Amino acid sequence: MTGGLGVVTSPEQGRLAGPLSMSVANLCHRLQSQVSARTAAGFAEVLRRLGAPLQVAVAGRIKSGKSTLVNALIGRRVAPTDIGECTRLVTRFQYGTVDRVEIVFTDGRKQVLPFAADGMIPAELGVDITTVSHIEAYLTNAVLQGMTVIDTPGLGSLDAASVSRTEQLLGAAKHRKDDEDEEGSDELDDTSRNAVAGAEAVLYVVTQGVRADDQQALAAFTAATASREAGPVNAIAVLNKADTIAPESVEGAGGDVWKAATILSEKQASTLKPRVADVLPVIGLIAESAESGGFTSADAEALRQLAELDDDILQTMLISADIFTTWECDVPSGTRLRLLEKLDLFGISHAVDVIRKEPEITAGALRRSLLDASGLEAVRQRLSIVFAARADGIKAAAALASVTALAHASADPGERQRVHDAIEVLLAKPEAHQLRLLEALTLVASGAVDMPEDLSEEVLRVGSNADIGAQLGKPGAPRPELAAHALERAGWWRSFASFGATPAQSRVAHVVHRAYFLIWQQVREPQS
């Protein structure tokens, strides 16, 4: 069947993210009959991935609150947050018309896994975990129609196998059966499978201290192959558990917890850049409780009772969790423990302040206030800007990287050349310039091409933003000013490419020159 722009589509492709993805899909279709069975099988997998929602891995150190954040993003408490067998495995949450969970074994077998009584994936699986590849969870939640969320075991765990599973996901590695016969098979070998596996984008979860292995994990992250590293196009980070930051420990916070978290996030962003587009503060626990149905009218009523306590008494109770749960008051200790598990001390304090300012507030409005206080909406907006709005470019670039890796793995020089020529024809088209820009951005962000710091920042700015004003470093400027600046920078980068740049820098400079020229064409005043 043929889609718009003369692009071939097929039912197994699903909905393609946009014209760039369609162009790559068309390339794969054309080449499938011209390559070996094994390479053609790889192209079929690339086509399947192109038609699937963007795959976003939520990764980070153990106990960073990844699964809690996953539940908040999905809007359902389904990922176990306590240590158990399930948390030692990669779990893919994707859209399905019927809720179901499957255990996928390393030999390809699948076994349906019933939900636990609380509606979550069971923490204990009842099978030999060493034989399990990963877990597939199909949920009817609408958010998963546009994004597959992948929960990963924590890095830094004492469980080497769990860390290995995460590193394989981040490094796009997959296991094959030991007894699989490679000779004459049209199945993917290790190299080919690595070329098309793995997440396409990453949401990295950090807590107060960025450690060396955080940097290493981001450096190892790949969109489709080990040569495609995390960068500001496909990676953002969140500073989770922002409510645990001591504001007096952060200069300039003025005693405000959220201000302290924002300042600390900015510092961590400078540490992790250019691996991530941004670092945003979030309180995953409050977000999960408010968004996934964990916060109830009974909780709101208990908070109302707490709000009626003398302020000095309540402030004393809020000094620590132990004091809060053991202090003698009319609210039962078990109820207070439940509030603590859902909101922690910061969330309880926030809710009480809201109730005291607005005594008649409904439970629903109080839940929304807690959600606002969690910072989840800012994370969602950033996900939309960084990932969803660029899904076409991210998926197309990842797919092209996969196609290139598949060709490179081929033993047939003629086949490698045919694929290389087809890719060059695609990249020569004006509409494919975004892919060139993403490639240049990745090269500079990863350090593969060394650029002076000011020029690196300019490449990152032009390639990392969707808004033209932000691309040009002139947000809100009038169109004539934007056009003049774009034309001036286009000329500068063209001169740099021809004089003074190294060959590698020159290739990047030509791409940036073209990007500025296309921006100029887009924003210049119409000719009279």
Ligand SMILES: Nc1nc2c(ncn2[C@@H]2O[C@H](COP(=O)(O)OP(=O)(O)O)[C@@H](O)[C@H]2O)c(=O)[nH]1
The other form holds:
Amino acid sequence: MTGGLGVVTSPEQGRLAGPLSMSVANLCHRLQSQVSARTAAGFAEVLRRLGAPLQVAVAGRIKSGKSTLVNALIGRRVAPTDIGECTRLVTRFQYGTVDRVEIVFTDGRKQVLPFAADGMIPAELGVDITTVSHIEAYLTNAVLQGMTVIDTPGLGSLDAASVSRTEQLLGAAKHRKDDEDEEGSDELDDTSRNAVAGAEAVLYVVTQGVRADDQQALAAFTAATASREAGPVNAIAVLNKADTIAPESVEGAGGDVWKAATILSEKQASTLKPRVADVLPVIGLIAESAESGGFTSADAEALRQLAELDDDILQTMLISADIFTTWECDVPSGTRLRLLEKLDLFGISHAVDVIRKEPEITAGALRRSLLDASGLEAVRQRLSIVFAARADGIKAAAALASVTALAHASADPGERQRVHDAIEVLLAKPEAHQLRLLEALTLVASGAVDMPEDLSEEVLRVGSNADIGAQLGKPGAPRPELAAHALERAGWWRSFASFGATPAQSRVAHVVHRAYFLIWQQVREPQS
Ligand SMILES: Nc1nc2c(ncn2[C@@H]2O[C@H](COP(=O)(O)OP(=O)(O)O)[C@@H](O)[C@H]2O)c(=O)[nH]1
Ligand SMILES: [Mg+2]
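Given the form predicted alone, state the structure of the form predicted in complex with the named molecule.
To see the whole picture, the full complex is given below, headed by that same chain.
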């Protein structure tokens, strides 16, 4: 997730995700002097967001383990989990040079919030929560340089106030009709605020059974994010709490928890399609403990003691949390409770197995093995491939949507026309091709445009990878082979666009043809 990918820097604009974001930023700059103060203020906000890391919201039902996963991703136990006021608020985790937490009130006021003794954001704020908009946490953790993580209370659940706070922040709130318009104000009105507030990408957390309201929440969520279409371009999903799946309930799992989780994830991917491209199993709790310093050498020591128990006894203890903590045993029950909170039964059982296979294993290596067992690495990689590779397109699309909304809200027809014309010019530029590719990918992956399966897969592959070898399905192949393949496919898609395609397929085919052509231009031998 640490950018690296085509990060473009310009003196006045900070870090931009790529050439397309740069073009949109230039558009905003140029137009700022030609529009009303209000629209200009909106553009300033768009510019600020374009220069910020990708905004990834973690969404899902209450108690699906969102905050736990956020802690794991950041590598620090900072978001309160389970209960407390804070779990009912939206918290934005962004990079900062000094650790600092602020309460942001609905009237715009801010108040510094000291960390709790354990280094976490306090679960109780000591202020009237109905006056709070959200919490802003600035942390020094490097991963936040690549993305801002937004922890949400959960859509489709909880009290109405939490839901509306979540929706507000994600830009889903219904645009309020303001009767008394304060003309000429530099302040952003609600419409603009909402237009620019949307998260740009979603990490959707589900647990075992995807229910109808999961689907609805995801639909609402992806529609609410600033991208024009809800779709797999900016949303990925995890099946969390994989450790709690009973493997015997899943056919074909052969009693293996991870296998069962993988099978269920695949099933859920087809249920959640077309909103997300795929679903990855993960054990957020173990990932959090392994990544955030929660797992200590004292824990490793206690596990070592448990590993020495007679296996029959241990297996009996591991039947349930109650038996595990109340069983007569040398490891103090308080210690066992702590292990349970950090690893749950599956993690404890996994650690014991590892210790029994390798009694001399260090606490560090044991932690590493727990991390491997959590599936977090695969989630990180997916985030990096899907979001980082598309950050330029995603951010630019979000920014353009905001610019369009701002112009639309303007009372001045001349201003609307100027913005409209500028966007037209931008869309004709070569770098805007990525927008069309992402759009084509959304159309195909969502089933809006019907394609034979092999062609859909090809579109997804070309549109979802940053690496040319991966885009062409030939990772690591030599350049001449890549060039030849790209040229061949460019030709194929052009003829598909002309012959034997429906009008909708034909539009997609033109975009794919152009994508291959641009790839070919990059990898062909330099012309002498
Ligand atoms: N067994 C297990 N428990 C988990 C996992 N992830 C989270 N939990 C627990 O689920 C509860 C709710 O987690 P939380 O992160 O607060 O959920 P949120 O409401 O979605 O933010 C907490 O008690 C977590 O410890 C997991 O992967 N496995
Ligand atoms: Mg939470």
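Residue numbers count along the first chain shown, from 1. We call the rigid core whatever largest set of C-alpha positions still superposes within 1.5 Å between the two forms. Only a predicted model underlies this, so the values are computations on that prediction, with no experimental measurement involved.
Legend entry - Hinge residue among 328, 411, 452, 428, where one rigid part swings against the other between the two forms: Residue at the hinge, from the list: 428.
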